[in-house]
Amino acid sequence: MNTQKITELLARENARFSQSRPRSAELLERATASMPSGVPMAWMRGLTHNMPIYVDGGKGAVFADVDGNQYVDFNQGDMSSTTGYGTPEVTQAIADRMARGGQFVLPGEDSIWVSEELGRRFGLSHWQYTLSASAANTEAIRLARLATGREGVLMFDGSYHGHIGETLVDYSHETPQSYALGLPRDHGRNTKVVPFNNLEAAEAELAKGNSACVMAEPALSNVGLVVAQDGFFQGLREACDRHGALLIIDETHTHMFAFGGLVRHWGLKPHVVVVGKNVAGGVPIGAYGFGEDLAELMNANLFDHAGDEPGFASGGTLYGSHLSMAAARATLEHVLTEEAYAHIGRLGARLGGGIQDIIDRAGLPWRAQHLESRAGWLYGTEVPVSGVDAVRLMNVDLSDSRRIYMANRGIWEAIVTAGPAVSFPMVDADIDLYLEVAEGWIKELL
């Protein structure tokens, strides 16, 4: 791929795609004397390398900017609004609650329904809540140092599970270094990180009798995808259970794939599971599912603010609302079903065989990427089984110039460690733009 041609396409996309967005520059102009980068979290001006937009509103797969501009969103959010802009059942469940009240730090009927249907979904019997799946983790893995009466946590490379000081460790080096800055030194001290994929580093790990749990995902998403090889998951959890740690698996990601997520797809038996993003259609939250025996325990070291002894280190003010169970109930009842799935996973298929067709048509050495409902552009036709693979074959500036010729013709992209993913309310026809969209950018650069 000639680099001159990719650098020239990225300043004449940047530049259209400033000029076309006035109203946006001059909101991002006045917000900086009030936000750090001009936005109320870094990560929207970190995320990408363009000026951020500022959102008027969306409706369904599609959201527009101030500037009149309108998207399909094949980003949602990073997979936080899957379920799309607007969803009538859970607005109006939203509606109702709040107008009833959000939140009284005491349980409403809600939370009994939504934890009945995710035990249904992931086999998992009870369930607790927060307010994002990184505060999910880290209640996940104080669980699992109750239960063990260790503090280690071993974890997968390229894996993500939060901005939490556990697992934000550097795997690029042989000791763990900090992901970064704000946190202490020694921060990585009790956290081991190992290939994924590779079950002998794991089980060498786990037999030093160190580790309170292993924390993994079904298929790492924040590197592209790199999907676990047969029997790896299975090791895993006879590996865990013959050293006795705990596996949780991280389903942010990953529950939007597939019903019940890839644990129920794949036929997977983690300890403890961890959803967020979509489950309440946008409200935020978190959950953390187990089984009978961690429920006893944590009810055997209740928190009592009057007591003497210490209890399990969980909750939140607003963790568990009635605002937050209403949300999840409309969402799960009406948007996530698995008739709902089938549709997303059909289109998943049509993107992930309309890019290896863009790429076969191009004579490109390249290779597609697809995961039920989630897609990719793979620059090379390695396929990845670790996370450091993934990582040396992406190419930022690559994934950046499709990113912007393609917000420039209606279609917004997902971030460079991601991919495209297909949302609850898409329909062919989204397909269909962002494959055209796609074959003129790879026609730019040829």
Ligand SMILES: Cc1ncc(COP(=O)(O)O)c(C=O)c1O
The other form holds:
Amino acid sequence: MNTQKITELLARENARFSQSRPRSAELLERATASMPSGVPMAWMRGLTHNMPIYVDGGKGAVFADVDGNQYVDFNQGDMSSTTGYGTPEVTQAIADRMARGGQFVLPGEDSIWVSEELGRRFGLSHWQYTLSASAANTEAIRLARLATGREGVLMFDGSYHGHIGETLVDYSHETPQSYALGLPRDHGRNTKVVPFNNLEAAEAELAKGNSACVMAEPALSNVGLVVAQDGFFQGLREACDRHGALLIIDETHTHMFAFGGLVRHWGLKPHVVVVGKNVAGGVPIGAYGFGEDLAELMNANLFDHAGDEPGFASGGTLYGSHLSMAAARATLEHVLTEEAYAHIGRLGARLGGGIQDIIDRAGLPWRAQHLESRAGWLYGTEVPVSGVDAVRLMNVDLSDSRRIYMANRGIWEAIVTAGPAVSFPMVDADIDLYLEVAEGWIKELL
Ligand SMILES: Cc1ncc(COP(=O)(O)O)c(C=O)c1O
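With the form predicted alone in hand, show me what the form predicted in complex with the ligand looks like.
Full complex below, order starting with the chain above.
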């Protein structure tokens, strides 16, 4: 691929993008006086290399910016809004709930309904709630520490488990180090990282007897896609049982790929499962589920403000709120149905297959990725097995040129490390548009 062509296309499309969004440019200038980088969360600005756009609103699979440009959304806020924008049943449930109060730090019946339903889907009987998947992962690790009396966390290269100390590590060093500024230099001291799909390396680490848990995504979803090889998770569960560690499966993204997540789809057997992002139709929520034994452990270690003994460190005043629960109930009942997952699975197959056809027609040494409702572009023909493999096959300039070219033509696909994902309200015409615009990008490059 001619790198000069990529650079020229990128420059041309970036200029077009900025010039045709004057209202966003105006808001950006105003916003930088009150927010670093002009955004309410600095990470928003680091995610893309183009001018940020300010959003007006969305409906279904489409959102509009303040300049009136519309985008079919293939990123959905990094899958935090995959159920779609303004879903009527969820919007109504949120409004009804808020009219009667959103949180009391007391339980309501919706929390029972949601826990029973998650239990039915993921095969784990007991559930606890937070406001994000990061926080659910944090509590899941604490639960593993309580259960095992150990501190270590074993994870895999290429994983992202959220904004939490233990897993926010740079694994290119033998002892994982800080991955970001503001973290203690030695915060990775309890973390070990081994290559994804390498059961032998995981078992060797577990055999040392320091790990409270193994935390793993069922398929790496933050470095494109890396799928677990046959038998990997079964072997991992057996190794965890042999060496007394808990297997935590982080389904934050992948529960949007299949009904009951890949845990149900592939028959995985975690001790703890974590979900988040879009379980409540866009209202903040994180959840972790586990079996009877861990529930009993939690019961026996209840945090009692008046008690002398310390209890299990969980909770936050807005965790498990009535708002989260009402939104989750409506989302699970009306949006995240088995039929709806079958629909996005079918569209995902069309998307992945269509990308492969485009690549083949262009004769490029690339490969399409596809796992249920998620697809991706690999700039090589090798199938990545570990996170390190996957990162080697990325090309930031190529991805940026694709994303900005497509944004200028009504397709939003924001994050380099992700890939296009099908949302629940999408229809065949959305996939057709994606493929048509993507083929236009390739033709320009060639
Ligand atoms: C697999 C996985 N786990 C956890 C998280 C953290 O989610 P949140 O940022 O909503 O806390 C993410 C976020 O991208 C994720 O991809």
